[in-house]
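Here's a solo chain for you in structure tokens, the form predicted on its own.
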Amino acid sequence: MLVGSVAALREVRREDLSVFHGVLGTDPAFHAKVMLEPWVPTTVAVAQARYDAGLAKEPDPRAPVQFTVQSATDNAGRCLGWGTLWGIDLHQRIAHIGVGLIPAARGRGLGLDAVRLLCRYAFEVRDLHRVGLETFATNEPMRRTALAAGFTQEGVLRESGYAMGERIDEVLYGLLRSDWKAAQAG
């Protein structure tokens, strides 16, 4: 488990997927702000195959990585939220973070802290060298969280982005390693 100040990161469980399911597999819009493929209507146990099916499976070093995010003192550990590193490229050592919390649990500095656990599995655990976050224009949380985690805005893929009936740019965001460790040591 990876703790932070007011977050966890800890393996997914089968229980968890009833807490992502009533966020993603219930909710078009918001599916649509952190997922990149469309929603597509669903039940839980579509998702508790997927990871049944999953557990007996070898670890590929390319596959996305899934944490649950939950809080850092909460000893029932009670999922908030997820975390994923995606896009792995074992040969560029590059990957992009995302992060997704439910409603109750946002504007507590969760997903800041996610974030930052996330770079620091990233850079420490996997150690790659450069992390992207990815977001809509429109995800002010998720553009100030990046800024103050200190990733670089490198750009805008203008309406790259499709959600619900309307075209959304897409902001880019980037974070070295080195610009990570000096943000550490700081």
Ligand SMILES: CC(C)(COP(=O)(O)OP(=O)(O)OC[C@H]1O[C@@H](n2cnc3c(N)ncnc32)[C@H](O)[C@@H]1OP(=O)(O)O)[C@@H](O)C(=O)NCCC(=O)NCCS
The other form holds:
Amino acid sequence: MLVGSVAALREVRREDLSVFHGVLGTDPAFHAKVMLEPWVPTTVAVAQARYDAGLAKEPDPRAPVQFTVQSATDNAGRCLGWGTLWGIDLHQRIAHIGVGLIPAARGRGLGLDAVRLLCRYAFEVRDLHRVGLETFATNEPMRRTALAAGFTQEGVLRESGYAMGERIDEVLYGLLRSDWKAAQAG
Ligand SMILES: CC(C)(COP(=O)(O)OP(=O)(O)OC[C@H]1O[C@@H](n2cnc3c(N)ncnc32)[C@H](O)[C@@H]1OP(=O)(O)O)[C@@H](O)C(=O)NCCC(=O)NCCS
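Okay, that one was the form predicted on its own. Can I see the form predicted in complex with the named molecule too?
Time for the whole complex; same chain goes first.
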């Protein structure tokens, strides 16, 4: 487990899948704001079947790494959201991160801490060089979280995103290993 000041990242447990489904699986409008692929109706049983199949697979160092976000002080380890390191490129040594919390857990510093922990995982555990983070221009909480975590805004892809009938600009952020190291030292 990676433990921060208020959040911790741990392995995804089978029982977490119903929490993820409650946030992502039932609301197409929310899904459109945070996921790249389109919403399709699905059940927790489908996610459980995928989870079970994944347990038998050989670990792949390029595969997305999924975490569950919990409070740093919760011994019961209740699932408050998810964090992902994805798009891992072992030649360029780059990857991207994504994070999402259940509504009740938002606005209390957990998202920022989870982003910091994902960066720590990327740089310290996986020895990567750069982490990217992308979000819609309309996602003020995520944009502020990226800046608070030390990311630099690097560009805007005009109308690159699509959500429920609207074209939305996508904002690109990046954090280099050297930025991260300097922030640790300071
Ligand atoms: C985006 C998200 C992970 C941020 O986590 P959080 O725990 O809510 O945010 P924190 O409490 O850690 O605050 C981090 C920053 O966001 C800002 N913020 C949080 N909620 C906000 C809101 N509703 N409106 C504007 N800013 C907000 C905080 O003020 C802080 O910025 P600051 O340091 O400049 O003051 C969380 O809100 C979430 O899960 N949202 C839904 C899923 C999502 O959009 N994921 C990202 C997809 S790209």
